[in-house]
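Next comes just one chain, in structure tokens: the form predicted alone.
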Amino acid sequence: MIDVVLAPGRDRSVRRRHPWLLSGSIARVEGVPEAGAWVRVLSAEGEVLGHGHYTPGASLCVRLFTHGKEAPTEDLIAARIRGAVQCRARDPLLADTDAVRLVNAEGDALPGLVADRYAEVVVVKFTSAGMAARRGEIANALREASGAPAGFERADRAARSEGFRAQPGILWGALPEPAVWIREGARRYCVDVSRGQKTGFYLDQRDARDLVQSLARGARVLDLFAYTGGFSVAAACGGAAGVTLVDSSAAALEMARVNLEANAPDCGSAWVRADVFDWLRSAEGLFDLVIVDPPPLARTRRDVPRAARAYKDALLFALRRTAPGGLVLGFACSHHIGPDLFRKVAFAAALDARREAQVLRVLGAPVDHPCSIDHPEGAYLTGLLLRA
């Protein structure tokens, strides 16, 4: 096994069991490892600190799987996949849905791998060269552990920076036709696993959708960045007086129409295809529940100032559209915009909107999206329920 030797004094994060090793911490690599190869990580003094997958030329060059002297076993990845899948199968909080995250990368000690189950289909994303190099092994492990009839790979933007070739398409079995339908309690959703956002749907908002359903009775609901209507369906199933969906994608709104028709065909709905930020500036009318769930706005640390301004604008205008005593449910989905910063953004929005607001609840991802205590960057989703 090729050795990666750290510079003096640069072993602190590894000793604290963080799974990421950055190139600036490395003094030398003794050999020429291929992309995705196993490497052994040593301190400057020669102590074995752990083992992981190597990505040459990347800033995040080693993803650690083990800490300490013991080398990884041949079935380490497959064993961890089995453990992650079994954990979800035993969790009583996931008993009422057939759509769950089976593997959550670092949260399940499997950095570089995400796998989501949508009924009979497992959708996989490889986000590291190490995991992509073990595509067949991982597909077999997921197929055996999940028992799902079909597996599908989605391309991820990380492939280019990691130096591997994504291979989107069937991993095993065949996709159901014409679409995949999932259930969350009594709600049903049509999911496009081959072209939809993320791996097809926002599974990380399941708990928030349950909350919206519990709050929506008799409410006038505004769903901003509505995508395929996840929150709108929940509101309609909860007895909303009406829902207004705003999104810039015609395809997403059409899927939202299908989902609303399948769940609550009698709920009054309005469909607006527009840029949400532009629409909010000229919108009229008040709503009792406003949901603000934009796509990722801060993919890197450099994006934070611009993203914070965008979140503030969205929340500011959402508050202006909220009836007295109404609710705003706002989200940020980037670990660069943490709970403290997002709360400050919400404060600034309320101040500029000249609305007093109470924080009723802080939300995060559900139980099938665990975050390792050694990897705080895994806590990427922050939500605030505000009463105006």
Ligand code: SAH
Contents of the next structure:
Amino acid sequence: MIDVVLAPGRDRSVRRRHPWLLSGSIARVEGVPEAGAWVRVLSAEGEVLGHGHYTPGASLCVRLFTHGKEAPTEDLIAARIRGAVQCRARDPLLADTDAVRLVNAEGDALPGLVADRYAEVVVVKFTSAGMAARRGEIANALREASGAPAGFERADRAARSEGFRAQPGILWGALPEPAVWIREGARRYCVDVSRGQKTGFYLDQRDARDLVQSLARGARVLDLFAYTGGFSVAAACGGAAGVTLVDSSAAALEMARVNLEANAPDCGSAWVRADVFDWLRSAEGLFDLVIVDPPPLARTRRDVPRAARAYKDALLFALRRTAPGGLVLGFACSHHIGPDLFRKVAFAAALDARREAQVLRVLGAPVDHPCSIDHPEGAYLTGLLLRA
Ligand code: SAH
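Let's see the other form, the form predicted in complex with ligand SAH, since the form predicted alone is already up.
Full assembly next; the chain just shown is listed first.
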């Protein structure tokens, strides 16, 4: 195994068990490790600090799997996959669904790997050279641990910066025909695992969907950034008086229509294909529950000021469309916009909208999206339930 030696004084984050090593901390690499190879990380004084996967030329150049002297076993990745899958299988909070995140990257001590189970299919994303180089081994481990009849790889934007070739397509078995359907309590959703966003569906909003379902009775619901209708279906199942869905993607709205039809064909619904910001500026009418779930607007720290303004605008216009006493459920899905900042954004929106608002709940991702205490960057989802 090739050694990566840190510069003097640059060992603090590794000693604190952070899973990422940035190239700026490295003094030298004793050899030329292949993309994705195991490397051993040493302090400037020669103490072994851990082991990880190497990505040549990247700023995040080592993802650590172990901390301390002990070298990783042959079976380390497969064993962690088994552990992560068993954890979900035993979790009472996940008993009522067949769609769960089985592996959540750093959150499960498996940096570079995400795997989501949608009924019969496990959808896999490799986001590091190290994990992509072990595709076969990982597919076997996921197949054995989950017992799922099919596995499917989705390409991720990380492939380019990590320098590997994504191989989207079947990993094992075959995709169910004509479609993949999942179950969440009483709700059913059709999921496009090969072309849908993320791995096909927003599993991370399951708890929020349950909340919406419990809050929706009799409500006029506005679902902004509706995608395939995750929240609208929950609202309709919860007895909403009507749902209005706004999204810029025709394909997403079409799937949302299929989902609403399958769950609550009698719920009145309106479909708007538009830019949410444009639509909100000219929209009329009031709603009792407004959901604002935009895509990640801040991917890097530099994006934060612009993103905060966009979140503020979205919440501001949403508040204007909220009936007195009505609810706004707003989300930010970026680690860079945490609960404190998002609360400030909501405060600024309420001030500009001249609405008083109460914070009723702060939400995060559900239990199948664990975040390692060593890796705060893994916490990316914040939700605020406001009463206006
Ligand atoms: N709330 C959804 C997930 C939203 S994902 C769920 O729980 O399933 C973000 C969605 O916003 C995507 O469907 C994308 O098509 C849409 N989108 C992104 N920018 C938009 C914009 N400016 N106006 C309207 N829709 C937008």
